[in-house]
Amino acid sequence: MNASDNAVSRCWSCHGPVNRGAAFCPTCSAIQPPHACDPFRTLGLAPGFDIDSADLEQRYFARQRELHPDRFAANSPREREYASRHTANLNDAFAMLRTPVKRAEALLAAAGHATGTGETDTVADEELLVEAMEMREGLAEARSRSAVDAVVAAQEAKTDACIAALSRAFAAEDRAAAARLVLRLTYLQKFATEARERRGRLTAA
């Protein structure tokens, strides 16, 4: 959390004190203006990757109800401008939380550590490199839906694993690891889309 997380600012409407990063004032309850806030902070959590989906969903809902602009549809243009700003605030947090490789890479970008999924990055795990590619020659070698469901069952079973790895090096605050295990889970994720893709395209078998 930084330090300007804890500063106070006074109310556009009541003028009383609102600590940053509210969404109301605690004196007149008008909706104040949102500010930068890290995706963990925007849903009430404690940074970490370990989240529980059902509690995060629980949450995402909760203050969507409180900010949806349909509940200030009768306030003035700048309570429901600041009410649409909220609710996109709001849906990019949750987007980013409930993707594993998002989430991570929220952790690592906020402790300073590039993680390398960026399109122009060039990969330079070979062990990766190779991995990939076995992949994809498994997949082009698999002629009906039944053997990409084959293919994709042993990819589901490798995203597992790595997400599992991926809580284990943050949890040792292994950064470099967990930036590693970010570009593989990456890779696996686009296979997942390739094959669903390729068994599009075949007939039953």
The other form holds:
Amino acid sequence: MNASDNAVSRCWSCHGPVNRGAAFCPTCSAIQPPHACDPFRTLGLAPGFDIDSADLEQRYFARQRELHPDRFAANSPREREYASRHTANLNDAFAMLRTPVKRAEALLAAAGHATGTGETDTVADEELLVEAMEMREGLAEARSRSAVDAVVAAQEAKTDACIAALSRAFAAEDRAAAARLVLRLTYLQKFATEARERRGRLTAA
Amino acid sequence: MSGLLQIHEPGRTPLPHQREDMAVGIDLGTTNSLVAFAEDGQAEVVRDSRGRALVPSVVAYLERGVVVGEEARRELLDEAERVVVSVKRLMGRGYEDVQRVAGQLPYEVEIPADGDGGMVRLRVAGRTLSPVEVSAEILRAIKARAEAALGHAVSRAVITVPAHFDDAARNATKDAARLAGLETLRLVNEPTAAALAYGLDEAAEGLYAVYDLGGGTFDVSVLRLRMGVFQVLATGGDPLLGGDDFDRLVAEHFLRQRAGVPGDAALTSNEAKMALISARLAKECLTDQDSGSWTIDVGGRPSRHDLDRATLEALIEPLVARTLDITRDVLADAGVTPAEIAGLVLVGGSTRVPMVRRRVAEVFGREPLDDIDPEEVVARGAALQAEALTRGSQALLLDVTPLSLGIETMGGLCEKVMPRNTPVPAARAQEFTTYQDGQSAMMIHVVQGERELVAENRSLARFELAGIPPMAAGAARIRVTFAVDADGLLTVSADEATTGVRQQVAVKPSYGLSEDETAAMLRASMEHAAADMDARLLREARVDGERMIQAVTAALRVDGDLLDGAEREAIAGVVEALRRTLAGDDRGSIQDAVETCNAGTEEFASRRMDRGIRAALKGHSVAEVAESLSGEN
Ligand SMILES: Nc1ncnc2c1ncn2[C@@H]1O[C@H](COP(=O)(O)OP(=O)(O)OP(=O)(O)O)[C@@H](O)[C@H]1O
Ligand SMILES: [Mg+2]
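Form predicted in complex with its partner chain, following the form predicted alone:
Below, the chain from earlier opens the complete complex, with every other chain and molecule after it.
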């Protein structure tokens, strides 16, 4: 086996050469079976934390248009199956890249750096613990929709700042700092969900 | 940008534009079913000579044969015991499910024998029928209606299902279509189909909520419409909540008023049917009038009952409140506030109830869109999708899983493999290991639902992973992949990581029909089964043959210089032979010609691979090489 055997595979339809990882045969245009690849590549992006979400979404939709099994309704079961697998990968990649937390985790994992957001990890960061507790209390005390809105606005400002800090940490290749910020962002977002639920209950009442 | 001017898009075989093969959209409802077709993005509902689009989803098994629709509904008055209504509620359901609502169902049900597939059976007019067979009768009638209107055979359809239908109910629907001689192009979720009907007509953009309360089921979905993409953000519902339940509450109210009428102690399923008929009539009348009076006649003992709208509203209030709770949860799941919704679409006959409209409008703080008839909108959307799938379209439906997928772990707990609202198609792999030395098999139990205990979720399937190579406990690494396709259907595959042994997993559905059963039903009940099957295989062979011609032609264009004149002629010969078989109807000779074509191009293919690999070694991508060469030709 040499490098070129790995780089080129055989099109199942016209039996000609196809670059490994290409979704379509360059000769006969037949859809090819998907290969595992990182979420950035799946969406045609260079790995990095800073992503324009409108651009990401446009890429996602454009690829869906090419690869969704509904586009292959008139083709063979085999092609529909490949399309289905491509789209499943695409959905996964999009889910991973669209949220800053998961995107950061993917980058850290690719760099071999563990993150502390698993459920069993204990939080060592004192500062973060105190902050989380204060936010919870603030939310528990909010008894009207406008009070919840005020708490949410404060949390959103913090989230934005945290994402900006995360971007700087990745730019400086400071992975330890990035890992800490990912944890903080996870907390902020969990809190946002709780706030939304609380607001929903107040609306209902 | 020349890239925009493609003749046809990559990988897709354009279909010949022929009306004779038009695919239809079918809304297979609990109460009513209907069929529509679409041409050039315009959907049209098929109507009978009197202009009626709705076919009651009622089947009567009479002495003179099986009748469906209005005619069957009339039999409810004379021979209720021969009539089946609301069979959709039993699709993919087990005996235990039905027992949960026992005493409320106007059916005689039968406990399935062991190994018989867990789906409940109905006893009607001396026959034992599965819900799939009854649904197939409705689909047959619908198919015939479409064929009469279009003037040609109809063999393919997009069929809608409640978004909240689980895997078993979806499979059951596909089985019913197969029995009726229909190929299911796609199962589309009812609220998504409704959004499609609205979105295409109005070129809408933004967030839409679809609230669908029909006869038997409730669904609510939040979608984002953008550049022709219909992206479902979240969906929720209750597969056992609908107008039928309103009817049941009203019937119970009437029967309470009758308390004391002697001889009423135990209602038969027929008498329950009679009470439900009056209840439904009363409910529907109270949409337009404030009060009224109705009769129920049970066992020749008639009684009169007054009902006003306020009382009706008090009776159904808990159910309406439940739909609103689900609606708020779905909005939260979608991460959307009611104020952000640009359009509220009401679907289903039960949204005609004034209180339902009022309360839903309150939640969203806006009036619903009602340009399209709420009873027809789903079928229209299905027809548009049928056209999109067969003729091509820029619209794209991106749907999600309605329920979380999980597996049973120690202690009867459920471990989630795929959360609800995951975009489909989706695949998740999960690793398992053995807990005993030398263990060669393990059982895996897949469930659907949101609860923590397996017992509180719906069992989907069990399967055994066998043939695990003997290893120490915990050493085997078995990767099980759960894949959910665009129809929302689950498939499972497994491989052992250390040995690379791959397994096709035979999944035994908890509430399905076995392959044998389906085959037997096909044989027993469908005279055209063989012909339909042949037609389908022929179509598949054609698709394959056309693909082959396209592939070889493209290869000749790009790499033709690798052949000498005689070789090129030989290949042209086998391609021409294949082309000739495609003009005929003989599947065997098409397949033979494809094989000959394959063999005849083998040497050509290996020269092309050599060239590709040499190019790759020089650092050129295959695409570049192909492009430069096709430029020369
Ligand atoms: N004017 C009305 N007022 C109140 N309810 C009505 C009215 N018209 C129809 N309904 C109710 O609507 C229900 C049927 O609606 P629809 O035809 O949309 O259901 P379906 O599509 O058959 O059911 P599903 O979508 O749940 O499978 C019945 O329960 C019927 O009683
Ligand atoms: Mg309906």
